[in-house]
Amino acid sequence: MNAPAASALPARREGLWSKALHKFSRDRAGLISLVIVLLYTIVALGVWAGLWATEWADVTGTKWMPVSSEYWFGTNLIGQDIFQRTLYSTRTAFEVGLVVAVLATAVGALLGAVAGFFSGSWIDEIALWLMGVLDSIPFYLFVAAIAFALQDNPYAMHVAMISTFWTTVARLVRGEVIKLKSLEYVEAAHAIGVPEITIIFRHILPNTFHILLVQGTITFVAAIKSEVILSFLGLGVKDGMSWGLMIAESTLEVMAGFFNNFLAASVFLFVLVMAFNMFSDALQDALDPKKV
């Protein structure tokens, strides 16, 4: 009795994929953006394996070089090659994204899936009020509190989004954790006697994955923004290059008529941030149960 219930929803969980996967595929506006996000990846990956942008950190030409077959973004204040610069950038941006996208997410699913299974208990309370004290906190502030605490350490920033970020991803998935703990499949490993951290992980978590996904994107462009606007403040990258720098650096050359430092990191990252949210747009419409 309990065999089909337990297996039924295998079923309908390879139904939902391939389904979504089947209306992603036909969404033309996803399919344009992944393959953008898909280049910036292939960019970072370059600059992560040693491949180009190499000598961004150097002073290969003179003050603000034009546009230029040597140097495509012409050169800064010192005459840095702003293209290299983009580019390693761009593996900044990856780094942070992912750092702060995979742990936010883990911590929140963990979280959020206790909190959802033991819901109206103690562990739930704590768990909400620890989510409630931490968003109304605002986030600069929180991260300026952060980066004291730790003495400059190149990974406050890392540490005060996952503080925060994590909330959203526990909410979405202790209200999942709700509706799922009651299905029939969880009554059924009750009732043999499954330890309750076996169903939590095995029977339950898991089919919270769809949720997990489309956060993950949606947290991955909010790290890549906060990252921007903390690195700009001098609150976020210390060691390295990121686009929230080189906007800070590009405020002076903006003041004397020279925009190439400020467009050239703008303009990657409105780009990387509109396909990433034209991609978690699409994603979340093809993964919506509603819609499958």
Contents of the next structure:
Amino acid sequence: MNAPAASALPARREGLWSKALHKFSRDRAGLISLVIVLLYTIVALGVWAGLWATEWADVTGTKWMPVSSEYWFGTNLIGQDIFQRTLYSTRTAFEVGLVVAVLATAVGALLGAVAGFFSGSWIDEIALWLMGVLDSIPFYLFVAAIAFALQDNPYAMHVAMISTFWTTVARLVRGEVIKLKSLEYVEAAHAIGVPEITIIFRHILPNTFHILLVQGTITFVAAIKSEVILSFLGLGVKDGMSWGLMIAESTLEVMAGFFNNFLAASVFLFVLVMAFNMFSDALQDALDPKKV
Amino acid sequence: MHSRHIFRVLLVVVALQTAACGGDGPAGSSESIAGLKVYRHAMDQAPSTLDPVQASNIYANHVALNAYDTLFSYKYLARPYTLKPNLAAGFPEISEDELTYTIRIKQGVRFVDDPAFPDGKGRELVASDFVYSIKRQFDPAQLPNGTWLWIGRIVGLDAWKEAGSDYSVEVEGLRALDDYTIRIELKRPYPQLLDTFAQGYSAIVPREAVEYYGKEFASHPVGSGPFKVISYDTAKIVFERNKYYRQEPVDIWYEGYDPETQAYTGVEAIDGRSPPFIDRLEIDFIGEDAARWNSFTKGNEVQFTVLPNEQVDQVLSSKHPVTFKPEYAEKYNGYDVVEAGFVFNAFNMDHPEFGYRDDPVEDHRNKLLRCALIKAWDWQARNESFYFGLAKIYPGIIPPVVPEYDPDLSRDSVIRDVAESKRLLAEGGWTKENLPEFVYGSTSGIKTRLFFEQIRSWFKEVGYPPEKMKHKQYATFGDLSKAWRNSELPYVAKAWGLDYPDAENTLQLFYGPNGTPGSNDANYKNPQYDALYEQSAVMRSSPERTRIYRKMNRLVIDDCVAQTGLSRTRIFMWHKNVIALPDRQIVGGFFLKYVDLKTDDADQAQVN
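To complete the pair, please output the form predicted together with the partner chain; the form predicted alone was given just before.
Below is the whole assembly, all chains and molecules, this chain first.
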């Protein structure tokens, strides 16, 4: 009598998510990177909640004050606190990363799933054509064009990134859906008359979630890096502060031998991107069905 | 076998790289062209055009003046700046009522050889060329930028434009009496007229070339100036000496030479010789300060630069007075000069949020608001942050470079006073809730962004809510200028470079009839000011005119129209082997024809 129960228990433990969690928890680099990402998240949430970096825009000191107990990273050209600006930029990075990652992943999942499910049809053709067209436009030119078209819109950068980043997600999801739709459980759903829309979104798409999760983290990092580059070029953050803007500010300073803006922004960006990449790798390893 | 192949490939790569580094080509260095004296100048921006009719900025003006001639120019070494005849044979005969000018031009001056002329041979420049060149400023088809200098001034010229700008029709007040005589008739006296004929706008062009090249004329100058353009792109322009340029020995004493302050430049060496002294003039357009500075200090590239702000602390041993550290003084010549112009911010008086209101009570409240924001402004901090404390801060709109500047004027309007600012806001009944949105327009860029953040912080301190302060960024300066001209912005932050050394050139910025789309972006309209302006506009320089100018200056300060002003200090640096006193403002591009290189270097060039 107990035999079936005993055999059912290991089957539950061997599920993709539980196995992945187990594997991730044994990945030391993955865990360290997760802690770092969580620290950054706390910093970003604190800024968002108004707990710190509230005076990031104020001129509280004088030009290029050195590192001190009052100004941990010194002050910039006009006497603003570089430490506060660095913390505030974390919020900007997370805001952009999160918005772009969520929306680009959602759009990619949606269009990729539909294209994959109807592969070979005109719907698939159109989706592939659209992806091909968007991928063929140089990214920074595309952003410049959108920024120009949307004038002063603070979300021009977000729109540009979402418009281009979804294609990678869509290609991966499309491939996965093509594989999944030929599986027996999908054929069974067809056989009992489940509507196609339900099959796509209820039975197939949830099974691509591990791809979306990994791709979402990759998009998150890509969005942060792009935001910094775009802000440096003057195409990014319109109102607020960003590591990219801090690096752009440093172009007025490094010739005079003042590197605080440059170092603060670069180190914060480097550590976050590094940690997120490692976290993303660890997640990918943990969720890879072949390895699991 | 395999490693030997790799070694060979590496050898070839190294050899190619060495060749690439070693030989910069003909334009690579001042020693690279055997037997020629080559001077390499540097500018921080390329001119957008070389056509005098559109030479509206310092860069176009600077470059165009080397290819073209103007009737007058400024003495090379004299300070304050002094006008002198250039292509004109002498100063004009002026009628007693100061309405008729007769100007004789030099004979035998010819344009450079160019395919635009029959057989490609440049012809003689005559008086009708000058008439044609000024008429172009009144021909809308030429997209002129300099019309404002003569609009409403010369008899018949405005009507000629209204009638369709037909060049075959003579203008009554602008005629060539013969090949060498020009007659100008004015509607009313215009004391600055001769100064306008020293501007790039009035440079003399041959009609054949304008018609031959069409739009390409903007990049294909054909003039009678000291140099002839042989190549031009956005990175560099290369001139060669104009072999037809008239022989006129330099008299350095006439040019204003002061041995006490200018002996170090070595300009005594050019006395009695006819310019140009160099065979080839190259101007590199290097936008990045760091790149320009590196090129300058490399030794064999550009030989002139304006000291970048970021290098001030590294290069100077003292700022007041400006002195170089020994290692720089040993290698370079240099001097500092307060710019001929100023930086200022004006409220757009046409915007009801800050400007004029029909209701006197509201009008007074707005004035209190403007005065409060002027008191909140911190020129000293702006100077320290962005100009390394080298700029000159002064009240009003008459900059120190002109003789009408008043050093004794009260400095109250340029001293920050937070308490007074708050008091004025309170007196006007201004609160966080009812203060209007403050829009700061600028070109996009990190520096303008910091400008805005600094202002936002100053205003926040006196109670202006940061969320009510907006930064509107424009992709280009052209877009921003358009917004100013269309009176779109409530606040105008700009810099003005003097066209000629007369305070009239800045006072006209606040003259009512010059309101947008004219140069009075502030749309300041004060009948008393306008009357004084009109009164002084026909007066020659005199104590009486200076008194009127200063009164107008006072009105602008008292009406709280603008936060003003600041004149930046430029520090010019050039290599020791260059004989020159560089300038980039009033004398501008005129100085380049006087540049010479020390003989040792010329000999060295021949050896190389």
